[in-house]
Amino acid sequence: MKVLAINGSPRKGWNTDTLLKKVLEGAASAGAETEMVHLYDLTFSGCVSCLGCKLQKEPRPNRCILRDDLTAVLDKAHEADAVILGSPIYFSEITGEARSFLERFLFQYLNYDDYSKPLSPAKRIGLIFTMNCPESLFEQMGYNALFQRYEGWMRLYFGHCETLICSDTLQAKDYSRYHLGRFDAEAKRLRHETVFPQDCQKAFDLGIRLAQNA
């Protein structure tokens, strides 16, 4: 049983990367054997769009011929059994990083000859996503659709998804150090300290699911 983080966030012991790591905690102490990537560590490009995994082979790519930091990855993502990308939410959407790993992730699995069926093998998908955003405001900022729109594309593609949503997160240990006057420290802090622990935990428990039932 092999299950592999993504971390799409460039903030190493940050929310995101704390949340995948409990995921990884949860999924080890289930007996699956666990690996985390960090994205930003590497140098990579998107899809490029060169078609090379829909060549006209016996037998058919169905995989990236793209060569680069990324290659290892996505081989990686293709043999686990189940398969956690955790990303910050920037200006409304996931971070460059995180969408340039789904494009060539998906993409290569991409069947133009018939959509309902993609090429993907069947595993296991979590998603989390961070967020400095309240949960009040999430209609108002399109996150819902947002949310909605990748779960579905990970449902499509591989048979299975769950979303872990982290909002109002802590930006910063000493929010006096920056202009960030809008926010209320004290509120942000002691959220971190009450709220954010409860979803440790249902990141941990989504590790030990992913790995019992991959």
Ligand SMILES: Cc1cc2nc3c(=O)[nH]c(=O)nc-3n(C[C@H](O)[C@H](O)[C@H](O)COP(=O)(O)O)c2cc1C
The other form holds:
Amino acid sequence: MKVLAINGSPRKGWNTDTLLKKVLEGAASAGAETEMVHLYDLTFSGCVSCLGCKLQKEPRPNRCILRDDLTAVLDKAHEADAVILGSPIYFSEITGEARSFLERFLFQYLNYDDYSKPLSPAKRIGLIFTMNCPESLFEQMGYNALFQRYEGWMRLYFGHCETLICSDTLQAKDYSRYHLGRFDAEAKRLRHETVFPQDCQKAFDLGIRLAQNA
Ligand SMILES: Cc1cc2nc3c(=O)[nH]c(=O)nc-3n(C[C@H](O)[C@H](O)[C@H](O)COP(=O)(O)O)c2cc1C
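Got the form predicted on its own; could you also share the form predicted in complex with this ligand?
Let us now look at the entire complex, which starts with that chain.
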């Protein structure tokens, strides 16, 4: 049983990366083979709309034919029993790298003959979103709809998805070093010490579920 984590944050050792590592720890504790990929270490593009994955030939390609650093990652994701993608929210979306990964991951399986029947293998999917925004502003910011949209795609394509949301994150170790005046540094520190460990536990538990049900 293989669980693959995809880190869509540029910052190693920070919120998203830490939660993904916890997911993999949980999965490993349930006996899974685990691997982490850091998208920002790779050179790749999003889908270039070449339609190579949709060519009229037998057997149908159904796989991305673009060759760059993401090719091996897409192969691993195709083979994995479970994939967990983590991304910070940047300007009310996932990061550009996470989005580029998803374009390539999903488009190869998109079925233009019948949208409701993607050509993807069943697998368990986890999504982790981290963000500055507190939960109280999700509705106003349109974040609930955003998270539901991604979860909906994953359920349609792979038959399963669980989402873990980590809000009001710590953005800097020392707020006094930066122009971050909008934030209450002490409240951020306190939340990081009290709530973030709970999010880490949720991530660990998610890893166990992804591995056990793979
Ligand atoms: C370019 C940029 C844009 C951001 N935009 C948002 C945003 O729209 N909403 C939000 O809640 N947080 C936003 N943030 C904050 C990050 O989502 C937050 O700090 C996140 O937890 C970072 O994840 P990391 O610690 O794994 O890097 C932004 C941060 C950056 C660098």
